[in-house]
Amino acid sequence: MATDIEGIKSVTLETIYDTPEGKLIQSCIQCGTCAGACPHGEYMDYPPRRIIKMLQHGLIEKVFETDSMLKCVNCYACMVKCPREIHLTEVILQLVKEQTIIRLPAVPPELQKALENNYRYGNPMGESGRKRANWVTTSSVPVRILSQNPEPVDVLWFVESYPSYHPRGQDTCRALAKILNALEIDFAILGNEEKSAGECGMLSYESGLAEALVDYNMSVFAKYKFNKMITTDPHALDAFNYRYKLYDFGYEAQHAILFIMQYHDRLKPLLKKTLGYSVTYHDSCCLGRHNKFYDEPRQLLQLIPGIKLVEMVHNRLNSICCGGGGGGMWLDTYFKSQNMERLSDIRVKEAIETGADILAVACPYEIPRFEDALKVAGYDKKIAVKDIVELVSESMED
């Protein structure tokens, strides 16, 4: 279900029927699969199926008058289950979202603040850009920052905002740095020159913000020579591989887990500590449904001595979204005001039911969301949330 990147570059709701995607929309059989797959469909006046119908009948303006698209967390469930393979999340819903936000009387304060912070500081938390690489000083291994040593590098690691600033994200950073160093990878980071990749700006109705971040990051990339790019953030992965290419980004980004798995023969002898954990893995929407990387995270977990992998009821294609995508990371208060149960709360209940010791993740949004949900459920002492790279690092003898 690959999207024609160039084909969607200038698509609007007015011109969509002039595109191959528009022909797919016209083929919609109104089966309702998309609406049924949507985790927030029951709260929407216009779930995906109805949006298509309104578009077909020239009544799309009525959708803009509701907050239906504000409740879309871009989990790709509707898109991957569509029997006609309509690119709902990638094309239609983004276009409708952009028009919806323009017409909203007021953007929910949390989301508005996150977007403003991205404009001003280059990260949604509003942290100083000068502190973006502070975690490097606590790393057990050297981490090269390109502005300090601009020599060509093989692998550019795009760290992203939550790993750079959130304490638990920094744990993941230190773990990945340790792994890359042990594998003798020539890597470096942008440090204070980096700003958010902007994927959630693209999927949370702020196309202007997204373009500003793309322009800035592209200008920074042009300063340095590197061969590959990696990131621990599936949202950044999507930004680079699906959006930056519209702006002549010439690299194929890789998620860190997939990159590490390429060196599994070198990695396996380094994993000497038996952990003895029962682990359940949460499939990230971007990494899983959108990019179809289901096996690689599980394979990396199974390389670790003493790991017993147990599956939640909903896994792989049917995984339940954490609720953080498409701006949802900053809409929990709004969702609560609408009497909507948090998706992260629903997901951790499934994790608890497995009896696992560890809820393993591969996205920096998921650690704070699931840790908070476990506290709410009163299970934060019984099951821990860890990034897969943290578990790999733990298995390496110091």
Second form
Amino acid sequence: MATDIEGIKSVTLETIYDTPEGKLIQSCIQCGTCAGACPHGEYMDYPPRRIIKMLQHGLIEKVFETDSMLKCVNCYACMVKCPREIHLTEVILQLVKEQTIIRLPAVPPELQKALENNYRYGNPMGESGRKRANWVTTSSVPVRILSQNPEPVDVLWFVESYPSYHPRGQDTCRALAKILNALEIDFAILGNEEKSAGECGMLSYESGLAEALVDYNMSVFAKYKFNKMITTDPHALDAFNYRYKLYDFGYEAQHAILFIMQYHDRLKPLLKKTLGYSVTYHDSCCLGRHNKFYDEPRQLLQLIPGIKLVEMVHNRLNSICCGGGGGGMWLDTYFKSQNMERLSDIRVKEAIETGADILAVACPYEIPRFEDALKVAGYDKKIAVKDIVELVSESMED
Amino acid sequence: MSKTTGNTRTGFYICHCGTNIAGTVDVEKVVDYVSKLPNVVVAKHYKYMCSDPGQEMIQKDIRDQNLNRLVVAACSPFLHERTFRNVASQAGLNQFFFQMVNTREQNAWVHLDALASTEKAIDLARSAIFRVAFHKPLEQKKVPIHPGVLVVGGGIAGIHASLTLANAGKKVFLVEREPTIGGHMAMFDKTFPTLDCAACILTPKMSSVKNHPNITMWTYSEIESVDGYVGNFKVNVKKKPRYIIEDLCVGCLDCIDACVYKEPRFFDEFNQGLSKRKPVYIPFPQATPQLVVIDPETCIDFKSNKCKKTCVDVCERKAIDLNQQPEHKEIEVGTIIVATGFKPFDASGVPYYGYGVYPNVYTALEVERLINASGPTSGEVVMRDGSRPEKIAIIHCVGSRDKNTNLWCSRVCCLYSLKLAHLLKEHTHADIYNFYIDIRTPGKMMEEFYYRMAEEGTKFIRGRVADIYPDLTDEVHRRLIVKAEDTLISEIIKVPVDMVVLSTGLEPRADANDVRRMFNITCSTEGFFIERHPKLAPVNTFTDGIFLAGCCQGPKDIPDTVAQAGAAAAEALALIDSGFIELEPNTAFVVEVDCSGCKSCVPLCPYSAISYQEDKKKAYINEALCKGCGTCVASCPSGSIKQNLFEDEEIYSEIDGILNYTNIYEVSECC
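Compare with the form predicted alone: the form predicted in complex with the partner chain:
Then the entire complex follows, led off by the chain already shown.
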């Protein structure tokens, strides 16, 4: 990632060669791995390989005449497999995508609405900001809210929008609260003061909106004293560790699963209930391919007594995106209008094929996406979608 | 400048090297400046100083002008120092009254600013002129060369080098780590581009090695240590116990039949695990030597000591000795050829190709065994699930050209992939798809081979494979889908196939770094051994007397490996037949009157050249072992160690010369 804020704000396709990441495209051997690896590659008029060649030849305006880059779900599949280690997802495609969206005759309404909601309410679903911490009232353990009790705290838990509002996301929140409480962690949340980390703005790509949210959240962080930050949302994790860093965010954010794994000695005796499930784990793109955390979620699952881990055909580095990244969360209708097969549908078929009872996830986008895909596929009774922290919490009940 | 004794008369010569030097450095300006320096009698520039007229010009000046010092500013001393030393000695001057200035590699080639480059040339010239005044006449010591040669590695490179040397009458020790010689070539079925059978051309050479009176072949053996220097190496070899008395075993193989394991059940290394072997086994039918080996990892007797030892009982010649211990041999040789070969890339390193996950994904080496008539299926291409493939994908560049694995092109994969396409088609009549990034077929008859393979109807898809996964909708066959972009039509294609062949690249051996240290040679960051010069000394190493052959130096095909092995043998022969080597006289010596006998230098010497003389209580430096690194000189507390060509006044005057900067442009204007 570029490290200079001004550089990021002002970068254009003309200046792409000025960055070290941009220079790398000169070493492209046009092998097509990116296009083959892209889960939407077959639907793009110009898949990543051709975009790179067109960039090299100065023909990029032609790319903007199509919606190719709107179909990028920021899943890092092209980037991790690129034999020249070109930073496709992190830099090159983002820049092209931003320009594509700017020049689209009309932004798809679903996405437009989500962006507007984020701007007005601080969450993409358009819920009231005052209801953000409502889930706390149904938590079985006390959850401290900093605005009510601003004493310094060890761990600030950034809840994010889907876990705060979506009913299944709230299940995840209550589960994590219970685990943190059992591990005797000094933790707190921002409550209604929190707004979306701005990830969807960045990835889909609307940098003005993202910056407004970054500025807002940074001003809230400045009010409180805490030592570390955790979140269950890998997208927010990336926002903090890559984007917020450029705005002097001085913490290393950690995904909740990695945080919990640090306490596995303390956690293990708490996991008393045997869960006789066969579980398959879906590697989320940001946690897996982007941050290379493949083992930790599996290790946490294997701490739970009775769990049998089975793998899907595509796993770890080769996992298939749920289709929610890069704004895909709000493009389902648009993709359907283009006759594209939904990625979450493909993914749940692989999960069902394993014969597992549970499809375990570690990203809040995935529960609604996979549950919906299961309904469409008519498989809803055969396999349940659960966040890993829900399974850990379930095993703590006696 | 310090005072020198006597009348110093220096000649200075700067070479244009065509335009290599003169294109950047203003040679006339350098000559103009240098000619005004003290002690300089002659200063000249010339187009090619190393040419005959150039050399004759210098020699004429030495004679006519009574020159007693010579400085030549030209290319790297590596290239022509010897040339100009000869010029000096042929004109009657001691060759060490000469100093060379590197004005090409370290100046003209690396600078763009002509003015600064000219100033640098002048500084370096002045420095050399100041220094050479203090040079002393030195003699080169001659050391005899032991005629024996050690060849490390018994693949085709080691085999060819050994035979070449042995045929020239030299004694060769061939040391191979595995129980048989033959290396990777013995595993191949046929060879490109001629499609001759690998065994047919290799096994006769293997048996020649075994039967050659001049070759001592030690298999199942490893080098433990190497001491000494060019011409005089001492090498320790460990012969691992194969639990067979070699002189008694006749290779009847009765012991294998008699083994308490009725069926073979352990990983067969030679067949890449596609078949099983017993704890007592012979790697393959043509193994050389024809001796069985007992694997202590799987033999019951080594684990529980409770085996019935049916193998021992059946052996009429009493050749089995389960208590055999490692044997240690010390040998003396004058030269060493390192031919330790390569390791195929571990295909599971590209996880999305499914090697080790899907049984019908094979490596190329496995397929070589599968096709081979003496392989695990006697040459029938039957897959692990028992079926015969009707559609086969061959994936190029697995573990090559990829920054995530190995960046280099492994050079042989395109051609062996084409070969496998042909052989698989011949054996199965399957449809073959080659997925490639670029087809690279350099070398004699190679493009013609490609043409021929294309004509046979093998399909070519230009695109690097991005994913291989089983087709979940195909309940019956569960074919593997190979997904790639066909970049030439810009379409994402998914080809269902029965069998996938991964054309894995070539890597350095895992222990290349240990080998490098043992032989005191160098390897690149990736681990291939580095040749002394990529063009002009391709089989030499930076350590005199040690040569390279085959894939340990970099990926190459069999013709190139054999050519390189021959070249390494020729280099070794040239050295041996010269009878002696001349040592560079830049060695350190102890001024005994000043030495206090503190011994601090003794452990510092990286070449173990310093010993302590108990009788005199003084340190002693063995000139033949000293490499002139200067460590002892710098460390001696009493300053009693000096080094030829690097004595204090030589170094200080050189520094004086560098620091004695004058602005040449002002000088030339005022004069």
